[in-house]
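Presented as structure tokens, the chain that follows is alone, the form predicted alone.
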Amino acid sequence: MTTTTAAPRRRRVPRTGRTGTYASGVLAWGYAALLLIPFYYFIISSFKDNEQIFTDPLGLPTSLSLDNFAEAISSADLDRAVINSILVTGCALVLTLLLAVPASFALARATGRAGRVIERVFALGFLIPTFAALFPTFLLAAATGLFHTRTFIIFLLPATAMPLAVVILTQFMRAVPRELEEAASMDGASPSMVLRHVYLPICIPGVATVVLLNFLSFWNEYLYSLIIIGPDPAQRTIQVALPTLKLTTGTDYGVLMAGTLFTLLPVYLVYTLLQRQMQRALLAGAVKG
């Protein structure tokens, strides 16, 4: 006698649920199109001259010549400006992590009222508008003798990034089980070893999020770099050098688009390297919420 097993019945999705799925899909694809069309226009315009841009804005370029990129790099010294931006951004990121990681570790392990007060003091940094600190920063740069230098910007940028970095990393480190720290301490690990071998490996998604968000902020910083560093071609960053492509006699929009696209390549590379860790951090936050 043979027995037959009934196939599992597929669970029917309610009609309201399917409607919501279709609607969310349409909205997602529509939003993606809104983002892709300007990006497409931006890329194809970097291979055109002004006449082609205005007569056929969305048409493909007649050639893929790199003359606009070469003109942008040579006329505005974009290659040197990119090196300056990499130097400023890289040093500022290292300083930010060197300051924010130990501070977050101490705040995450603190159990008294003082720790909560200090954490709120860091959070108050979000309330300070950028323009409010401009004049005191100018005076500080002049008093320290670092005016018109990249060094002052390297020390300034981590100060602006500390509130966000400390708040994010503290929340990640609070999620580390205390049992792991206690086990490491029983094996003779010092607090610095606990931080390096227990907390940091678990908090890699949080560190990657801090690095990515601050990289975008530091790379695109314009106001303080323009005022503190100035227009010196030997020290100016990419965001200060890029507007010099606009001439008084007129603007070659193809060259301007090519120069802007050239400056976005490092941003794309960094985002590609860190996006998976940042997605893990966002998913972890959603699960906790």
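These numbers come from a predicted model, not from an experiment. Whichever C-alpha set is largest while still superposing within 1.5 Å between the two forms counts as the rigid core. Residue numbers count along the first chain shown, from 1. What changes on going to the form predicted in complex with its partner chain:
- Annotation: Cα of residue 23 displaced by at least 2 Å between these two forms, core superposition.
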Contents of the next structure:
Amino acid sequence: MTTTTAAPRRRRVPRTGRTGTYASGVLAWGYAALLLIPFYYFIISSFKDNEQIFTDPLGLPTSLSLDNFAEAISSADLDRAVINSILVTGCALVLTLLLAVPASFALARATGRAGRVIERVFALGFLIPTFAALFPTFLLAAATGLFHTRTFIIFLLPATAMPLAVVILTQFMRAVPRELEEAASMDGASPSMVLRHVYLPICIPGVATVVLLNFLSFWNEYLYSLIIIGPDPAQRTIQVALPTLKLTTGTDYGVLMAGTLFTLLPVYLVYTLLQRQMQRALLAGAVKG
Amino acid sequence: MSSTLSRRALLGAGLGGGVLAPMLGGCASLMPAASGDETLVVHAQFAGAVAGADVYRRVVQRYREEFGAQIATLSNGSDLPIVFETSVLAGKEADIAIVNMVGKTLAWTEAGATVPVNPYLEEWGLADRITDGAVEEWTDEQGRVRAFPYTRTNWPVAFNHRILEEVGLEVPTTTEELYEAADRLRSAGYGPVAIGGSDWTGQKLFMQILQSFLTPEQAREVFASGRLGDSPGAAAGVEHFVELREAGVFVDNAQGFNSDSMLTQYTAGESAIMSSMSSALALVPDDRAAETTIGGWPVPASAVLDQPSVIQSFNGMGLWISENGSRKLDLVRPFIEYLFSEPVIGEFILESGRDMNAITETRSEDYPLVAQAQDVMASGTVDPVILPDLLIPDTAFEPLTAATAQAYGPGVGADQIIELVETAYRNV
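Moving from the form predicted alone, what structure would you give for the form predicted in complex with its partner chain?
Below: every chain and molecule of the assembly, starting with the one above.
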């Protein structure tokens, strides 16, 4: 005995809907191409010399020699600069989290007026323009004896990141159900244990968002690193070292592109590791909204 | 419980180690000079891919080894002046700065950031070692020699004689010949004069063309004030520039190109003529250099000049002594004397193609165009004109470049160009 099941009837998409789907698809792919073509240009140029870059900008390179990369690294001491950037960025990120997480925890649990005021004070940090803070920051560095050291930047960067970090994390921590905290407290957990064992695991997407956004900001920081850390190749960060590959005349763009690509690798690595958590955080926000 | 403690201890150790160790390391003074008076701190623009940067690194290392000297080397590119100035404010500036005399650095001696080197020229035996023209150019209005002039540049014109011969011409020396060359080159599919219309190379050529109709004194006045409309010579120069542009002398879309695209157009054989500084000539590959003749910018019939023009400048990197350095002359003097020694000067000329201000017989063997540029200057077949950089106010520099970039665009008349340039100066 055979049974026949009727094939599910495919819902007909209205003609106008199909047109919209195709149009949005074309636009999406067009936009993706707009992003990918410069990226493609950037990568292939890393393997070319100036003549190839200028005369055949989109053509494939004739060789995949890594000479441009070697030249960039040796000319601008990029290896040391990358280590310095990792050091500065890593330390500043750790310090940011050490300060922002407890602050956000306290603000999220605060019910009084003082908490709201302090939260707004943190948010006011967004209003300080980078350039306006440069001169007082320089004076502070000189007065503390930390001018031309990485130490000052490691302390400075978290200060600049606190508004964003606190605002994001506070919102995440407010979403944690109070019942969880009460249950933990009844089991004898101290506030710090509640933070570590209840709040933090739930807020991991928020922490990842803060880490990712601040990583990009710290890694790409140029002005303060240039002025405060200064010109010592042993201490300068990648953003200060890289421009030395740009010349007044006769810049070797292949070498410059290779150096830039080399310095972007850690960024891609961190973004790949954290992007899923960040997307989760954004989606969580969307659902809540 | 013990596992919790263990995790906590591990976390604490990790964080403490991760944060505190580099911080403590970073607390150590950046400059060895600050930790001892026996270290010489040198802040140089010989950095990255700059011509001579590798020679400089090698020379410093050799100096360390030969004399057991402690030298801390700091480096920046075009951002050196601002970094040096903030260091001065903090009292942590390097003892010697090796940097161009242009823009911000012009004010250093007056502001006391660096000390005049007049007394040391004789005492250290460098007065006879440096060309007189260089010392003169590096001297300010008060007679203070700002620094020891080290590198320099010429700004001749490179002509690809193979391409010119291909279209049946020789190297043009007059405007009429240049017009004919432009026509024939375009007909044969070549670009005539490659120029970076959007950047300083375009600005330099524009000012050079103006100088065909200006005496050096008039040129100084015009470049310092920017008042082209008040100078009949400058106005005639602008008219002439427009005629050249309209005759197709410059490559198409020149207003969109920069110094790098200019160099590439020439080295790729797409253009037959290029106005270029000598350090860029050092970058022309051998095969193209072999078919290049160095000369000057063709002279118009009604010019004040008799011969094609070449921008001549003794400006390049100089060795500036800071206030800190003036307290360590026992360390500064031998290092500067070493940099001016014949073997070191020769090394820069032979291995990096640099033009140097030191008096020397050494010639650029591996950089034949640099040597040709020197020979042309000495031959008397070209007329030198001044480099406007030392006269243009620092704050007018970028607006002026933007104005001359527009001048290379089609349809911009002489009056409009004069207005653009004067506006660039007015907005200072």
